[in-house]
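Next up: just one chain, as C-alpha cells, the form predicted alone.
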Amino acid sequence: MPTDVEQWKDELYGTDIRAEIEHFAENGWESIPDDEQDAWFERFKWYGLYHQRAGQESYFMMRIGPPGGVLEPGQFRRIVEIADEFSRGPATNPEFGNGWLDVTTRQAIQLHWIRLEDVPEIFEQLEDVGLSTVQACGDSWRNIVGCPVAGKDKHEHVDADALATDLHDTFKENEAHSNLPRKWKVSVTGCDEGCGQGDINDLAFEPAEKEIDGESVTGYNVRVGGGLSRNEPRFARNIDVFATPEQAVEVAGGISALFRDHGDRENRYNARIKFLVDEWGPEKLRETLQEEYIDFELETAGEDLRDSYSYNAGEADGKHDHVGVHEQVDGNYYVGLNVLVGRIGVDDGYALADAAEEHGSGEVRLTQRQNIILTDVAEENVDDLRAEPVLEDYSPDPHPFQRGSIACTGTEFCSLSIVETKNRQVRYGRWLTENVTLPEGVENFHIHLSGCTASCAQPQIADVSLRGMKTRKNGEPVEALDIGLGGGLGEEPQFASWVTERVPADEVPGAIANLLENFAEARDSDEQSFREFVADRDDEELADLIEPEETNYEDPFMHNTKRTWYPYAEEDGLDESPAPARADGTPIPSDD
C-alpha cells in the first residue's frame, strides 16, 4: 500500500500547493485544521518550507536553493534583507543573537522563525530578484550542487555551471518530475578537484573524456545511487554511461523518470535510488534506462579524471575547499571566506554584501562546506577587500579547526536531531584552536557534527565524525556523541568508521585532543595523512587512541535540549514556549 505521504501527494502536490499556502497565510495559522497539519506540512516542503520542531508551532524554516550555489549580484543582499525583516524569533541564541541566515552543505540558504502569514510577501521579494524556494525540499529535484566556482575556475575541464543551470531550468516546476518517491539530489562536477561531491549524490555528472567519431570530447561520466542517510551510506556507482554536455539534460531526465516509475513508494525508508541500485545493480539500471527512457544510443563511460580529485581527499597538507584568494580564468580573483558552521548574522550579512559589491561584481557563491565566495575581485582590490573589518570573523585564512568545522541545524529547530549542534561546534572549534596543536604538516582537519543519522552535516566524509546520541553520566541523562574516523572523498572515497559510541559531549574535545596527540606519536612520518593513518588500523585500535576526557572545556547544553522548546530559552528568561503564535507574535491560547 502507498504510504500516507504518497496519498497526500496524490491528492495535491507540485505548483498547486502555492495557492493553498497563500490561502492559509491570508487566514492565519489557525486556519490549518489540526487533523490535516501533517499532510499540509509535507506538501509545504515542495515550496521550501519545513515546519519547525515541537514547541515552535506556527514557525517555519525556509530554504532558498540557487543552482550551484550561485547568487547573482543583488540576490545575497535581498536574502539578508528578508532575514532582517522576517527571520527573527521570540528568543535569542547566546552565540548568534537574533536574526541570521544559514549556509547549508548543499549550497542553499535557510532562514528560521518564518511565520506562515509572511510567506507570500517573502516569495514576492525573492522572485523580484530572480530567486525561488520551489522544490528546495520535498520529494522532487532538490537544489543542484556543484563546483562553487564553476565557470571561473582555472582548473576546469567543462563548465559545470552551464549544466547545473540547464538542469535547474528544465526540472524545476516540471510536472513530469515534480513528484518522485523521495528527494532527488543531483551534483555536477567540472573541475580537477571533485568539489561537486558527486559520490554522495543520487545522480552525479563527473568530468570525463571520450573519443567519438575520431574526436576527443569532454563531457561527463554518470554515477547513480550515492547518499549518506539512514545509517546506510552509499557511494554513487558507475553505470557505464558517458554524456556529452548536449546530452546530459536528457540523460538526467531519463534517470529521474526511471526513479519516478520504479522507486519504492510503499516504504519511505527504502525509497531512495541507492536502494534501487542495490536491488538491480548498475547493469540493469543502464539497460532499463536505454530501453525505456533514452531515444539515442548511450555511449559507454569515458576516461574519468578522478585521479586529480583533491577536494576532501585526506592529503596532510591539502587545502582544496576554495577558502582563500585564488585567481580566476579571466585574471580576476575569487576570495573564499570561512563561515563557521555556516551561520551569518544579519549585520555581518549586510557588511559582506557591501564588500562583494564594492570590491567585486556583487556575486556571492555558496559552497558545500557552508562557506561563501566573493567573486570577480580585481587584483588591485584584493588587499582592500582583505582589510574589511567583517573579514576578521569571516576569514580567507582561518585556523584549520575553524576551517574544518561543519554542523547541522540540531535541536535548535530540527525535530529529528537528538543533540544541540551549532553552538556546540562553535565552542569545540574555539577550544581546540586555543588548546590543541595540529601535528606537523596537517593543514586541513575536518570535524563534522550531525545531530542524528540523517547526516545533514555529512559526518561520514570527515576526518572526525560526530553523531548525536544520549547517554548517562554520574547517574544523569546527558547529550553524547558517537565518534567516527577517517572519512573523505577524492579518487578513492571512504566512509568514516564509527569506532566509539556515546561519549558525553563535554568529553569530546578532550577525546579529539588525545586522538591527535596519539596520531602524532604513532604516524609513520610527517607525510602520512590522518586518513591514511586511520585506514591502516582496525576499529579496536582506533578506539584505544581516542581516550575521552574531561578538560577545562565547559558545555552548557548537556541537558536534554530536545525536551526544551528552545535549547537556550532559559538563558533568555523564556521557560515556556510562546508558540503557536499569531502573525504579530502574540501567543495563541490553547483553548482557541
Ligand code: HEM
Given for the second form:
Amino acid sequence: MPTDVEQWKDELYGTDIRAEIEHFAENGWESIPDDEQDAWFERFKWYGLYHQRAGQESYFMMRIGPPGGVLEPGQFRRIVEIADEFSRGPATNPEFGNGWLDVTTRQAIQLHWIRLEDVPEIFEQLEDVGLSTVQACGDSWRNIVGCPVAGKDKHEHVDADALATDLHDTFKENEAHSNLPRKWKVSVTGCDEGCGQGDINDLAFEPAEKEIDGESVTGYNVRVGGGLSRNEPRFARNIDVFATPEQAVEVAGGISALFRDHGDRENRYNARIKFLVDEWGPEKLRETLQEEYIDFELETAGEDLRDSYSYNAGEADGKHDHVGVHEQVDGNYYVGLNVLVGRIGVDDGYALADAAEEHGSGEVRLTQRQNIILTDVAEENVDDLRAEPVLEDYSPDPHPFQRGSIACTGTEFCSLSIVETKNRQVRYGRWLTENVTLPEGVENFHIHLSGCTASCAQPQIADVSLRGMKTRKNGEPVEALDIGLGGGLGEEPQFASWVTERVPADEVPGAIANLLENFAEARDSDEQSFREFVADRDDEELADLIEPEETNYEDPFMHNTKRTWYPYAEEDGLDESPAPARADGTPIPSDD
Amino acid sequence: MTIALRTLDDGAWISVNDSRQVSVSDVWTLSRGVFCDCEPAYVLLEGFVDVGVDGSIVTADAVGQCLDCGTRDSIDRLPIGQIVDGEFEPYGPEGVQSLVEPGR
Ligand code: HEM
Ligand code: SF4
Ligand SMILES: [Zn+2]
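Having seen the form predicted alone, please provide the structure of the form predicted in complex with this ligand.
Full complex below, order starting with the chain above.
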C-alpha cells in the first residue's frame, strides 16, 4: 500500500505548493485545517519549510540551498537581513542570543522561528537576489553540494561549479524529477582533494580522465548510493560510468529517473537509493540505466584521482578543510573562516558581509564543515581583512578543537533528536581548548556531534564520532552519547565503529581528554596520525583507551531537553510553551 | 468515527488525527522479557516504524535500545495510548508496559 506521504504527493506536490503556501500565509496559521496539517507540513518541505518540533507549533525552519554553497555578492547580506527581520524566537539561546543563521553540512543555510505569515515576503526578498528555498527539503533534488572553492582552486581538474549550476538549473522545479521516492542528494567534486564528499551522497560526480578516440578527456566518474542515516551507512558505489561534462547532466537525469521509477514507494525506510543499490548491485543499476534511460553508449569508468584525496582523510598532513588563507588560480586569495557549529549571529553576519565586500568581491561560500569562505581577496587586502574585529571570533586560524567541531540541530528544534547538540558542542570545544593539549603534530582533530542516527552532522566520518543517546546515571535517565572512532574520507573511506556506547554527556570531555593522552603515550611515533593509530587497534583495545570520567566540565543539559518546549527557556516545560502563536507572537489558545 | 493514525517525519512521531501525540527518543519502561532480560527494561525508542490499533488500544512498532544491557532490537505492538470517546489518551513512557499479544 502506498504510504500517506505518497498519497499526499500524488494529490499535490512540486511547484503547485507555492500558491497554497501563499494562501495559508495570507489567512494565517489557523487557516490550515486541523485534519490536513500532516499533509501540508509534508508538502511545505518541498519549499524548504520544515515545521519545528512539539512545543514550537506554528514556527518553521527555512532552508536556503545555493548550489555548491556559492553565495554571490549581495546574497549573504540579504540572508542576514532576513534572519534579522524574521528569524527571531520567543526565547533567547544562552550562547547565540536571538536572531542567527545556521550554515549546514550540505552547504545550505537554515533559519529558525520563521512564521508562515512572513513566508511570501521572505520568498520575494530571496528571489530579488536570485536565491530560493525550492526543494531544500522534501522528496527530490536537494541542494547540490561540491567543492566549496570550485572555480578558484589550484587543485581543480574539471569545473565542478559549472556542473553543479547546470544540475541545479536543470533539476530544480523540473516536473519530471520533482516527486522522487525520497530525498536525492547529489555531489560534484572537481578537485584532486575530494572536498565534495561524494562518498556520502546518493549520486556523486568525481573527477576522472578517460581515453576516448585516442584523446584524453577530463570528466567525471559516477558513484551511486551513499548516505549515513539510520544505522545503515553506505559509501556510494562505483557504477563504472564515465561522463564528459557535456554528458553529465543527462546521466544525472537518467539516474534520477531510474530512482523515481524503481525506488521503493511502499516503505519510506527502504526508499533511499542506497537500498536499491544493495538489492540490485552496481552492475544491474548500470544495465538498467543504459537500457531504459540513456540514449547514447555509456563510457566505462575513467582513471580517477582518489589516491590523492586528502580532504577529511585523517592524514597527518594534507587538506582537512578550507579554513585559512589560500591562493586562488587568479592570484587573489580565499580566506576560510571558522564558524563554531555553523551558527552566525545577525550582528556578526553584517560584519562578515561588510568584510567580504570591502576586502573581497563580496562573494561568500559555505563549506560542508559548517564554515564560510570569503573569496577574491586581493593580496594587498589580506592583512586588512585579518585585522577586522569580527575575525577574532570567525578566525582563519582557529584552535584545532574549534576548527574540527561540527554539530547538528539537535533538540533545540529537531523532532528526531535525543540530545541537545549545538550549545553542548560549543561548551565541549571551549573546555577541550582550555584543558587539553593536543599531541605533537596533531593540527586537525574532527569531532562531529549528531543528535540521532539520521547523522546530519556526519559523525561517522570524524576522528571522534558522537551520537545522541540516553543512559541512566544515579538511577535517573540522562542525556548520553555513543562514542565512535576510526571514521574519515580519503581514498579508502571508513565509517567509525561505535566503540563505547551510552557515555553520560558530562563525562564525554573527560573521555576525549583521556583518549588523547593515551594516544600520545601509545602511538608508535610522532608521525603516526590519530586515524592510523585507531586503524591499528581493535574495538576492545580502543574502548580501554576512552575512559569516560567527570571533570570540572559542567553540562547544563543533562535532563531531558526533548521534553521542554525550548531547552534554554527560563520556564522550559512543554505546558509553558507560547506556541502555537499568531503572526504577532500572541499564543493561540487550544480548544480543548 | 475514523481516526487518522500515522508515523511522521521519518519515524519521529505518532500522529493521531493530525496532531503529534507521541514522540520518539523517549525512554520507555518495559516489563522483563518483552525486550530483554532487564527488570524493568529502560528502552530508548529510536524510531517509530508503524502504528496500528487493537480494539481501543493504539500500538506502535518501533526500534529501540535497552539502556542497561545495550540490546538493540525492534519492538512490535507497544501500547502507546488508548482511544476514549474518540479522543487519544497517551499512556506516557514511565508506566511499566507489556506488549499487546497478537490476536488479543
Ligand atoms: C529541523 C531540523 C532537522 C530535521 C527535522 C531533519 C530531518 C532529517 C531526517 C528525518 C533525516 C533522516 C532521514 C533519512 O535520511 O533517511 C535527516 C538526515 C540528514 N539531514 Fe536533516 N534534519 C534537520 C536538520 C538538518 C541539518 C541542520 C542538517 C545539516 C546540513 C541536515 C542534513 C542532513 C544530513 C546530512 C542527513 C544525513 C542522512 C543521509 O542523507 O545520509 N539536516 N534529517
Ligand atoms: S542528526 Fe538527528 S537530531 Fe541532528 S538534526 Fe539530524 S535528524 Fe535532527
Ligand atoms: Zn536490557
